[in-house]
Amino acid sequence: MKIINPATEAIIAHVKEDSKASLKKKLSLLREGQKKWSRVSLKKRIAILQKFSALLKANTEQCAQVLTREVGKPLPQSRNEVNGACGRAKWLTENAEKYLSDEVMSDEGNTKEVIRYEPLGVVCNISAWNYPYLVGTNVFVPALLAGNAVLYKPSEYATLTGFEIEKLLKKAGVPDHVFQVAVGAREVGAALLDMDFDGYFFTGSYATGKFIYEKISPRMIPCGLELGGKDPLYVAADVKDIKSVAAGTADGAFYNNGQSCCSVERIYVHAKVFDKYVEEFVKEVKSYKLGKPTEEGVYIGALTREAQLKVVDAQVKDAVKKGAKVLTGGKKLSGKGHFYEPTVLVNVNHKMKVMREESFGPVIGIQKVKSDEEALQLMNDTEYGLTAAVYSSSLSRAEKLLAQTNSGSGYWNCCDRVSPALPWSGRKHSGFGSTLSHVGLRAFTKPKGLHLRG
């Protein structure tokens, strides 16, 4: 398998992809090796993985130049991406002895009432590629700390950076049978469906986490899809600082070029403010530098995939067909790497494919509103359901709001952000289970009630 630099087209590596027969040898080994790492205490489990998270520090460089490279991404964000994983990692390991411990309910009488979180197994991770390391640490961090041994499969276009990951886990202590790396594109990831894991848990678009889960859902083990987003932001009316608010919102819109799920997909500003609005973010967004990755103050790197060119291109063309302006880009940079610049549309409307199918690019629609009530009617006119925001100098007109959007996570005065302490779930065409917060270290167990009787 070539792995492509998208900035440059250049063929960085030759990797040798997995057969079924090397990962039917991999889970073997995985599912011997699970049975041990089971029976190592928490308390060792969680210092070799705080050992995980102290060496991604220490190689952040390396970790972010491999990134860039394979992925497209300007330097400082892959940097700040690696800086992320380790906060997450600090957080899941400082907390995993709380929430993974036995729990006593009631200790009455002679009878002792007790939850144990059992870990599943062997647990299949198929990751995405616009946020290896964040991503990955949501899911293999958790799992391994409960006890889980993970086949750990990097996207196509993430896989030097999946051999980064196994190289420190396997550094800081993680045994070799307890965490392995799957090697390929969607034939390898077709091939894990038909094996015999404990759990699955995916990270990417809609149609692939719901080949997934239709292909497994009749076996019954868990199943996580953290999938994609149509994000919606309002600008309320009463907003006071709209220069500051537009540089905040462009930057949730276009950082890491738009390939977020959680990135601001389209917004919604009041008629009060949206002429004084559209002008400070168009101006803000007519700042960024676009260019080479590895360039000193590019903000706007290479989309990781080719053919993610088109989409954008095809909405944006649509738009404009049905009555959209363009205030700035539009296009594809002609030459080599796969560039295209940060484009501001106005005049749009939800017939359009802009403000109703996920972009995940350098794009982003702003349409104007007469109230609150039609916003929020805009916001719910979607089939995803993960994150909302609404900037508002009023809170309760913002929990107002939020209140009433289907999202698993709503933002008042910020956007395209994660914490480690809160649960990272979508609604609807957005996935379903959670990562991150209690939820998510105790969503790689099996809860077991223990009735004890002395």
Ligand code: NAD
The other form holds:
Amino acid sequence: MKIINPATEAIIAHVKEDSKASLKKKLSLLREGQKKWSRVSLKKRIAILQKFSALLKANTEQCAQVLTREVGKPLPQSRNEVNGACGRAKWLTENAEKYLSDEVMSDEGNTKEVIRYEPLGVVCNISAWNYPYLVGTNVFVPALLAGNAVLYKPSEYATLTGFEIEKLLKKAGVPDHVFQVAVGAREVGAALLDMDFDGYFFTGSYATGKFIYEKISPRMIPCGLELGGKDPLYVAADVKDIKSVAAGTADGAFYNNGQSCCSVERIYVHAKVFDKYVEEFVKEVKSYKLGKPTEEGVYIGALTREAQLKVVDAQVKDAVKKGAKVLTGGKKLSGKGHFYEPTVLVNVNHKMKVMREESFGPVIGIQKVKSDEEALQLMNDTEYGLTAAVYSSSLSRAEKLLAQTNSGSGYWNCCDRVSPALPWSGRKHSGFGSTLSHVGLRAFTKPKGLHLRG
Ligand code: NAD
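I have the form predicted on its own already, so could you send the form predicted in complex with this ligand?
Now the complete complex, all chains and molecules, led by this one.
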């Protein structure tokens, strides 16, 4: 399999894809390894994963360089990602003892009632490329802490990063037979679905998530699906500092080239503040430097997948055909590399693909609304349910609106944000199950109720 640098289109590596036979061998090694790993004390497992976090920190530059080369994100954003993964690993390791140890629920007379969090066994993690350190850490760190072995399939667009992760985990002390990497694309992912894992944890698109769930559901094994989004953001009439709201929300839409599951994907603005907001927003977007992700000051790098250029362009063309106005951007750059200008559209509506389908690229539609009620109706007009944001000077107004959005996360005066202490989960086509927080630590366990009488 060829690994391509999306900023130059040069081939940067060739890697050997796994075959069905090599995957089978990896699974049987993991089966053996998991038995021993589950007997290693929780304290020791925590210490090993803490070492991994420290190694990740110490190797930030190397990890960031590899990541930028294969996914095209600006180098400072790659460094931020590695740093963010360290933060998540820190929270998970510091809280593992509290949430994975036995819980004594009652101890009365001669009967003790205990919850034991047993590991699932050998779990399969099929992952995405947009934040491979972050979405990977969400799964393999708690899974390993809980005593599972992990077969980790990085996206074919983040394979070299998968190797970096493997190297650091092994260096930290995770045994070889407890963590294995599966190399390959769609066919390798599909082959994993026919194998005897004890759980599947997937990060990626709705289409693939649906395919996976349909395939494995008859086996009645745990499945976590972290899928796409079409995340809405509403700017209410009472916002105060419009300039900083515009800058913060533009960052939410364009950070990582809009390739975040929780990127702001559509914006609704109250008519009272619409013109000023749009003016400041466009000013901010025009200030973004587009270029080689290794170049100083670049904020918009290359899109990771060539195919996404077509998706973004088709959404822009569809919107323009239906009456939208392009305020900045609107086209692919000529020459080598997958570059698309950061694009802002107004006069948009829900008949346009850009307001309904995941863009996963540097394009945003901004729609004028007359009331909170209209904003809420449009925010909920989606198949997805990952995050929703409200900008307002009133917490009670924001809480009232967020209580009525069907999304896994709600933001007041912030957006495009993940915290390790809070559950990360989707609703509807954004998937189900949770990573992060105590819910995500226990997602890789089977709780057993023990009734102990003696
Ligand atoms: P994708 O669905 O194309 O691929 C994801 C993974 O699935 C890859 O490893 C791929 O090789 C594998 N795969 C593809 N076809 C398969 C099949 N038939 N069987 C088994 N495995 C298969 O998604 P992507 O392009 O890597 O990621 C982008 C998507 O992920 C976006 O929709 C984004 O919103 C979503 N995402 C969600 C979250 C979240 O936390 N909810 C986080 C990051 C990304």
